[in-house]
Amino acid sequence: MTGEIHNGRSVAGDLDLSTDVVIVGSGASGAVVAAELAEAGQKVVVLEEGGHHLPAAMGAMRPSESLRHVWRAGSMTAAIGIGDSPVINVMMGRAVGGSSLLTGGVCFRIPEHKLVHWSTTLGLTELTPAKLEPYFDAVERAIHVETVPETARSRSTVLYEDGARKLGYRLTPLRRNTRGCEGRSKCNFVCPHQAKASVDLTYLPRAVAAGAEIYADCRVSRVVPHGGRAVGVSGRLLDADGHKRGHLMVRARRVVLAASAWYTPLLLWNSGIGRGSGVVGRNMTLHPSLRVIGEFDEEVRGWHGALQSAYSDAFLAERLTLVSAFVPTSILAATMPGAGPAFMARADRIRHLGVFGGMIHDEGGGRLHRGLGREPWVTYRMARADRAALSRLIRILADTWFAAGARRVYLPVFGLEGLDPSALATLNLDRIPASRIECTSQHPLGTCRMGTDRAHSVVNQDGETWDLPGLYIVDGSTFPTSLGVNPQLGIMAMAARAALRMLDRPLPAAV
């Protein structure tokens, strides 16, 4: 018996469903965990707040299109700086698959000292390398995880690699879940061949084929108790401008959470849990990122190649992870200082430009506040060894850059103009405000973090609630820490890992 996608748009008055295991969102873990235990023979509703669409269709989006249908509030939304702290972007996706369909499809296992220190220092003792790795295992032949040929390299990469080669470090190939790849640098925007696979084209087929119902345009607002334990949530459907229609309810005998870093918290709050442990919407971290162009006289044409296919993490031990990109000529464009004429004289010299980037392994100063309607508003305090490490990034990308051959570079800050060597060589970067510094993330995680005890974590072990049995979270607000590295592989893991911990529990009563 095979499920089905079913638009809630298109649902007449209200909806009210009885299942097994209802979850809150189709991204990478609410994916994983529906084919799991939709396999295992259990009935599985997922709810999504974004809409269907198909995958040809979204792949044929220009980049405004994908924004406007794909992305939540297209690419606006944001973490607020305070004190000495960048504005970050935060990419989040709106649609069945999640923020998986946006992904640059880079695979990282959650690095192992990270592990050893959450097994070992925090206590979580099921956390270890050895325990995990069947589960990276499983996921990484389910999403085929491959390691990007050096073929695959843009002009970019190749240029970049050159000048780290020259100061002393190198660069290593990126796995990525891809098949096929033909290096159309689109991956932010849904690939237009299919080529990543996405949850879209992996998990929830297979949760689909064993009868997993999944419904869009579901927004969910809280969930249900009854008798001291999760039995279902409620909510509102949604039409196609994601304004409420009908009532939503869907009865079940277990629930899983799996909206995000970003919006599980939101749910807790709204259901009165976790409120004992002061951690709910608190200690996110986002890997503050950025690029730096550099400029060339000859052509690069950045774009032909692998989006993300190389990193350095020679300087691993200052936090900072080295990664490549190159993004779309039209968001690339619309990065360039100036205005007019002279922005006009830039954006055509987009074929001159490579791009290379990197993140922060930070230290949490992220909070989520309770907005005036239903979307929160975020709050980021930099620590001052992060402030530093901003600089830090950015002087050793612009200095590779130089030594690859650039004439001039354009830094991530907000009305500086391209630098030659000599400019960059006198500027002072810790004296620049750090609002200036243009910062993106696709990485919020710990907001309801995993612990061994419930004054201090917001779920045990399995994933499951301190305060109310029968209520999961799966999703990157569960990490106990940020990890360095691009957390979709891990995060997926940690869902297959606590979706085989329900089986192993059997299902509570029907109310």
Contents of the next structure:
Amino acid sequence: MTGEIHNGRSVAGDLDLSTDVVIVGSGASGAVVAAELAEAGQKVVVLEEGGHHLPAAMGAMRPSESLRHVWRAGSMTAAIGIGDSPVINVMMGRAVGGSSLLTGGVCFRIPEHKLVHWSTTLGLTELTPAKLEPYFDAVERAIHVETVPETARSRSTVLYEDGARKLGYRLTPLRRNTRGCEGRSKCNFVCPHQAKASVDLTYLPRAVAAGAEIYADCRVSRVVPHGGRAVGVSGRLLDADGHKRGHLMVRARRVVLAASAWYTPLLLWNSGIGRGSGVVGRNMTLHPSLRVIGEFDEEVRGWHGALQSAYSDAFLAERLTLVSAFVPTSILAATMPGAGPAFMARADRIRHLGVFGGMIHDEGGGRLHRGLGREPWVTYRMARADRAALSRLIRILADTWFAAGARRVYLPVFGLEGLDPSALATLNLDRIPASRIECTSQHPLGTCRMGTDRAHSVVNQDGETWDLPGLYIVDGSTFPTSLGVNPQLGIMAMAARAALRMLDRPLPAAV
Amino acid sequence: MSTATAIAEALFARPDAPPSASRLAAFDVELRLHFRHCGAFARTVFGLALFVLAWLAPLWCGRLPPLARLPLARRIAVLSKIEHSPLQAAFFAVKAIFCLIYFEDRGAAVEIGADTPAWSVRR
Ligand SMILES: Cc1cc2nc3c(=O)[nH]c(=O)nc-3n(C[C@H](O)[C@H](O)[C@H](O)COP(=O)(O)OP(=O)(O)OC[C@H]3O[C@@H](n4cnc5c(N)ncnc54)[C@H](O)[C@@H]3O)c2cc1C
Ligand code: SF4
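Switching forms now, from the form predicted on its own to the form predicted together with the partner chain, please provide the structure.
Full complex below, order starting with the chain above.
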């Protein structure tokens, strides 16, 4: 029996359901668990706060339309820097398919040295490279991970590689979850050709085919406990603009939270769960990322080519990963300094701009706090070493652009004019207040971390919360440390593993 | 003129002229639509940023607020200066959203050399 995707906005009155498993969040992790459990014969309900849009309709959206219908809060979500730390714009999806709809498609397994650290130093003995390998294999098959051919590179990436070679380091082709990518560079605003195998095209259809019922426009507010275990969730139905409508109650024998590293902690707090350890909402890592723009005499038109095609781990020892990137022309224009004629003169040069980015493999320092409304209040105190790494990253990217022949670079520093090589050479990046550095993050992780004891972690190695049996967390919040690489594939593999662990245990009786 | 339109007029002005009235009107409609669907949080953050630019930015530059009442050349001068002030984050947030929406007008996109028809709309 197949299931269906329902629009909560069209449900009249309240919604009251009973099921085997209820999953909160339909993004990268929730979709995997939904498919695995439904295919194993369990009755699954997925509740998603965002709306449901058909892939073709999303693909046809302009970036601003995508921002308001598919992104969370129009991307105005940020972590506030404390001390010498930047304000970090943290980007997330809010629709059926979650952030998976917005990825650049970059796929990395969790690096082996990380898994060795987790399984030895942190004692997470179930997370060895060998034990996780089958899950990576299965997810990679399901989302069609392939190597980006060199022919798909944009002129921007080709130029950057030329500079890198001259400085003695190389770029490696990225792997992405795509099929028939035409290199339209629109991945972050949903692929126009459904060439990116996001979960709305892969795991969610599988889940529905196996009988899962997915409800869009359903915001869960709390987990319902009974008799010392989780027995359901409650919340509200929403209209198309996110305003509250009817009430929502789903009774379930097992509850799975997959609401992301920002929203799963809020659900725990609202439900009075996880107070004991004091680690809920703490230890957040972000992989702060930035990009440097090189301006060339030649036309680059860097938006022709795969959005992300190559990376470099040449600076891994300094905890830096360099990744090719591009942004819509309108956003690219916005990164130019100034206002009025001076600004427009720079915007007129966008055809001549190349973009390359990188991220810091950060030590943490992020923390969620309960806000006044529904959004958390998020702070980020950047470690000193990470602040130094920011300067180093900017310097590497800028030097590489000059080696590639750029005449000027634009650094991610608010209001800073374009610099020529001599101006860059005299600039002391460490002395620029971090609050002036333009940083973004697409990878919040670690706010409900996994561990081996309840005093220092929120979930055990199966993803079950220490405080409330029957309640599982499967999203990026469970990662015990940052990864230094894009996390989606790792999150999905860990979710697949958690799903199979759930299947190993019989479902408790319904109450 | 609304604060948002006054900022857009200054931000996107060229040496010879500000953007046409029809382009600004279309921008205004699209911006309102955008914030109607973005949710309360985004509206609040954006409203705060606009407030900072409308009232605090002129004061910071020694001008009498609100920004929308200043002549075009003064508005451009205020915005350029604010980019180097402690109020810069507000300007950057507004600039990012404004550029995203303004350059989705096919004419505005083509003017700056963006040949990406799927990202813009002919008005
Ligand atoms: C712009 C962008 C680009 C990215 N690019 C890459 C990339 O190239 N490679 C990569 O590996 N990673 C990338 N990522 C990161 C990747 O998408 C995420 O790490 C991954 O999707 C996280 O999975 P998740 O299941 O934890 O959360 P999400 O995928 O964010 O899913 C969480 C879902 O839960 C829903 N939700 C939240 N609260 C509630 C509630 N109370 N009730 C009901 N539903 C709720 C949300 O609306 C959302 O749909 C990118 C992210 C973004 C935003
Ligand atoms: S580069 Fe373009 S075609 Fe390829 S996945 Fe991204 S949006 Fe789709």
